[in-house]
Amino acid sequence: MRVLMVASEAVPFAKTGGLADVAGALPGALERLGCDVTLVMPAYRDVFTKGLPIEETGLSFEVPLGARRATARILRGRLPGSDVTPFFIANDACFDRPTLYGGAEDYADNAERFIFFARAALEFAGRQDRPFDILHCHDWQAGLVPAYQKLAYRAWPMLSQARAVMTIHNMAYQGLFWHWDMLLTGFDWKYFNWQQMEFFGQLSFLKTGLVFADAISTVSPTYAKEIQHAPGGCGLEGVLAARSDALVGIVNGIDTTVWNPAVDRHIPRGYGPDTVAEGKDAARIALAARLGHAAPDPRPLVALVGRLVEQKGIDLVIEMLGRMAGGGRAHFVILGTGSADTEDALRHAAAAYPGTIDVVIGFDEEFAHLVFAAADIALVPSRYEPCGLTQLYALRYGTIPVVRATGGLVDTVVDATPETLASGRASGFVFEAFDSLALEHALDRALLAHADRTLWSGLVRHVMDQDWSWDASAREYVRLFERVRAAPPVAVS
């Protein structure tokens, strides 16, 4: 089965969040199951700063972009640990920029950049020598691909038999642009209606993808249910409910070659379930040094790594820290970047409790590995969470997650109760209400459990033995691809 994977970011080349982790690992996992995967992403400036080999292919072509044409130059790289060849679409005006999507404000021309990207991805695929079976499109940045395939490239032999699968990583980011951007797409205005491309007067890239795709997936079964209702669907719940037959939830895996405490290059001492105490001790010495402490803190270490935005429930953490940090029962380490207000509030909390709260503002992949290795407990108190990867990394590193019962967190963490502990299924501490007291209560339970050495080491061993690799999830994608390939394409008019 030949798969074109269209994603706006992928590790190790460019990353702002979990989509990059998925797009960097899923192609290799699909290849191991016999798929032939071609990954296509933009050639951002970041791509060239990683010291990875990126070479010219010699292929370039013109892509229609409204009334003009823009040149796409195709570059080629290597996806470490797999036989997948990633291709990069270069156009310096579009992608040679300091960040992927903009800063505090999105780039004003993001519609144009990702219209170009979607078309260029198809024009590239259309110039290959073997036809594609599946176009696997991720998030709004690839949202126009299913529509272009059906409305503009249907006659191209390499694309004509393909089915488009749209994968949603986050309903809150929809790619909404003013209606005049329709002119840049080249689509007929007749598609700008409430059932297809229009969303409250704007052009919606994600809605377009959901309507024109032959199948839709999202990154956990619980999120697949949540998005068919308000508020989870972020206004598109009706569109998703109408296509519920075409919608599945497949939980993300993790790249166990990158996230493996036994061989992790970013931690001082590799460890497994039998050597977790030694491994964590070494990591804590390194972490203390990195944070400027003379010695590691003997108290339980509670960590949070993530984007410091509304979705992640950082407001709950800030409220909780205000009450808990003075009690001195734990040491907190927070690594993230996000809104200026949240960053300031966290810096303020750290200044109020030196030696108890450490806040590191920045995006630091290597440091994230050290934090997961050093910590005892990881917080993921999200308002909503399509899948969530940090709880999976935590589990792999023997770090017990405290999570809110939402989206993929429901599907990946089993609350520790007397029953689940007795049956050996418990893997973390789960709270329901989006409320800082509920978070505090769950963290209290975790700290109490941490004090019981036998209970805690049993929990740690269990979570480290779990298999969150891509194998099972990639198989589900293959089944989805097979199903959609066997069915007729979605009808468009």
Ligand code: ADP
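Form predicted together with this ligand done; form predicted alone now:
Below: the lone chain, stripped of partners and molecules.
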């Protein structure tokens, strides 16, 4: 099966979020299952700063962009750890910029940039020597690809039999633009209607992808259900509910060549289920030194790693810290970045409880590995979470997650109750209400469990034995691709 993966970012070349982790790891996992995968993404300025070999292919062509034409130059690289060849669409006017999508505000011409990207990806695919079976399109930046394939490139031999799969990583990001940007797409205005490309007077790239794709996936089964209803669907719940027969949820995996405590070069001592105590002790010593403490704190270590934003529940954590830190039952380490107000509130909490709360503003992946290895408990109290990788990293490192019951957190963490503990299914502590008291109660349950060394060591061993690798997720994608390839294409009117 030949797959063209169209993504706006991919590790290790360019990253702003979890999409890049998926697009960087899934191609190799699909390849190991026998798929022939080609990755195509923009040639951002970031791509050339990673020290990875990028070469010219000699292929270039012009792409229609409204009344003018823009040149796409095709570059080639190598996806580390696999035989997958990534290709990069170069156009300096579009992609030679300091950031991928803009800073505090998005670039004003993002519609034009990703219209160009979507069309150039298909122009590139159409010039290959073998046809593609699946066009795997990720998030709004690739949302126009299914429409272009159905409306403009259906007659191209390399694309005529392809099926488009649209993967949603986060419904909150939809690619909404001025309606006059329709002129740049080359599509007939008749498609700018409430059933296809229009969303409250704007051009919606994500909605377009959802309507024209032959199948839709998202990054967990529970999130697939949540987005068919308000508020999870962010206004597109009706579109998704109407296509529920084409929608599936597949939990993301993690790259176990990177996130693996047995071989992790970022921690002082590798460990597995049988040596977790020794590995965590070594990590605690290194973390204490990194934080400027003379010795590790003997109390349970509770960590929060990630974006310090409302979606991730940081407001609940700040409220909870004000009540729990004074009790002295745990040591808290928080690593991430957020708004100035959030960062100031966390610094204030750390100053009020020195030696109990450590806050590190910024993000350093090496440091994140050390925190996961050292911690006993990881907080993931998200308001919503399409899939979540933090809890998967924690599980891999024998760090027990405390999570809110939403999205992929539900699908990956089994609440520790007497029944699930007795049956060996428990893997964390889950709370329902988006409320700091509910979070505090769940963390209190975790701390009580931690005091029972036999119970806790059994829980840690169980979670470390779980398989959250991309190989497991890739098998689900292959099944989806096979189903959609065998079915008729979606009808377009």
